[in-house]
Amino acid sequence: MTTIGIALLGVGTIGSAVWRTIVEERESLAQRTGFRLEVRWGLARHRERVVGVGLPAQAATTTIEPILEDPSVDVVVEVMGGEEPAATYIKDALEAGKHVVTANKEAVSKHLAELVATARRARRALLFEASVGAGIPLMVSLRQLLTVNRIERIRGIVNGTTNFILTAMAEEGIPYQEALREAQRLGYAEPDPTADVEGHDAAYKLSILASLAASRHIRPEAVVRRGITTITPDQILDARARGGAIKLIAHAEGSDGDWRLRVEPVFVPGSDLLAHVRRNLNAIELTGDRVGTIVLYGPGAGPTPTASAIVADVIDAVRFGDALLPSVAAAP
């Protein structure tokens, strides 16, 4: 039995879910994988947050230095969110000889090439399954497809908040602001929903997927983006009358280095599977030159699905190391 020492950077909703998953599944994971997971550190702005999750007081830190200096930490799990200091912490952890698992779509989308290069130099894993379609085995599927296929198109619903809002508007006949308040009440939308409803979140995720498909870093600024805030009930009703639905669609298409990316609300006909993706679920189409089009569908967010993907990445990081690093060149 091999013990894996873990440090959590962030103990909020996702970090605490990762902690609970490790505690609750420790014995079954050990039996299935041969690895026993032990959380050594929890980083937060206040030590009380770490202790409140259930970690012992001696595991709490407000700085990353003790984590970087601890040889018993094998994997750093970054679930702080936001670009900084998360991106710097990821790089520091790799350079300190730690594998890194993250769910941070903003940091990964903006710094992917640099972080992959750092991981390659350090010969450490950098895994981010939970950054896009948290509960969907998307990166695993994409990695397998890229072994043989050239990915020609990526298309899908990658933001559960906006899909919930658009579903509520269509099925309950309510205006945007009322649907947003309902999403916030249920915890599907943040108090400040800008990143979701203006399409930034979807653009980050599309940037990551397209970068992997193109084998070069396509930054989120390259995504043509339009959110859902101007969608009216009349437009929703018109879409339903035509037998379809309005969805916020992330779309990337290209070949030979020429990729075009956009995120925008569009009419999806009823004959299209994406028209029937409801509430906060995600669905992503991947089209390869040999396999054709496959569709991956499931929960795109939420503490439990995200924690599931993160813990699986922790196991894979130790098991495979830098062998799973993608080929992503820096942006020209």
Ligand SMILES: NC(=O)c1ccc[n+]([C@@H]2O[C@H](COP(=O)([O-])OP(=O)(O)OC[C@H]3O[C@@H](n4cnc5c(N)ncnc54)[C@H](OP(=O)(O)O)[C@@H]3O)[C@@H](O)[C@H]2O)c1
Second form
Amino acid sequence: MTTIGIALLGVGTIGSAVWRTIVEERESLAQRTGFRLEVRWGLARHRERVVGVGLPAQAATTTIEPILEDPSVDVVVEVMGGEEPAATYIKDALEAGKHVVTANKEAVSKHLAELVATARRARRALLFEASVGAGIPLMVSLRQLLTVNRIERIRGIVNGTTNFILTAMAEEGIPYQEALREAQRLGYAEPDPTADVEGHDAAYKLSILASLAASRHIRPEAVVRRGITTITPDQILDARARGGAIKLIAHAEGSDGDWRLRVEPVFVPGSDLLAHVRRNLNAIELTGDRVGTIVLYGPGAGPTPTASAIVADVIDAVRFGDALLPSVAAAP
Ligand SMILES: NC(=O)c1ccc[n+]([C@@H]2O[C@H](COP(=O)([O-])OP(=O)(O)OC[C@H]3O[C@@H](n4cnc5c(N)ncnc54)[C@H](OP(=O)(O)O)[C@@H]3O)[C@@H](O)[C@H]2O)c1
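Moving on from the form predicted on its own, please list the structure of the form predicted together with the ligand.
Following is the full complex, with the preceding chain placed first.
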């Protein structure tokens, strides 16, 4: 039995779910994989948050240094969110010889090429399955498809918050502001919903998927982006009357050096699977030149599915190391 020492950067919604998954599944994970997972550190802005999750007081830190210096930490799990200091901590951890697993779409989409290059130099794993689609195995699927296929198109619903709002507007006949308040009340939308409703979150996710498909870093600024804040009840009703729905669709299409990415609310006819994706669910179509179009569908957010992907990445990081690093050239 090999022990994997883990440091959690962040013990919020996702970090605490990762901790719970490790504690609750420790024995079955050990039996299934041969690895025993031990959380050595929890990093937060406030120490009491770490202790509140259930970690011992001596495992709490507000700075990264003790984690970087601890030889018993094999894998750093970054679940703080935001661009900085997360991106710097990821690089520091790789350079200190740790594998890194992250769920941070913003840091990954803005720094993908340099993070992969750092991991390659350090000969360490960098896995980010949970950054897009939470528990939906998108990175695993893309990796498998890309062995044989050229991916020509990625199209889907990658933001559960906006899909929940658009579904509520269509099915309950309520205006945008009321649907947003309902999403906030149920915990599907943040108090500041800008990143979701203006399409930034979807743009980060699309940029990650398209960068992997193109083997080249396509920055989130390259995504033509429009949010859902100006969608009116009339537009929603009109779409329903035509047998379809308005959906915030992330769409990337291209080949070789020429890729076009956009995130925008569009009419989706009833004959299209994506028209029937309700509430906070996600669905992503991947089109390869040999496999054709496949669709991955499921909960694209939430602590338990996200932690499932993160814990699986932790084990893959130790099993496969840098062998799973994608090929991603720097953006021109
Ligand atoms: N929520 C989801 O369903 C979901 C799904 C997929 C991916 N993700 C991604 O997972 C990541 C974490 O999301 P979350 O919902 O768990 O966030 P969260 O609840 O806000 O938790 C963030 C944690 O990081 C700590 N933190 C933030 N900035 C810090 C800093 N500068 N120094 C030290 N600690 C810092 C916070 O410390 P304090 O506790 O002391 O404030 C908190 O413990 C994000 O990248 C998010 O996009 C989330």
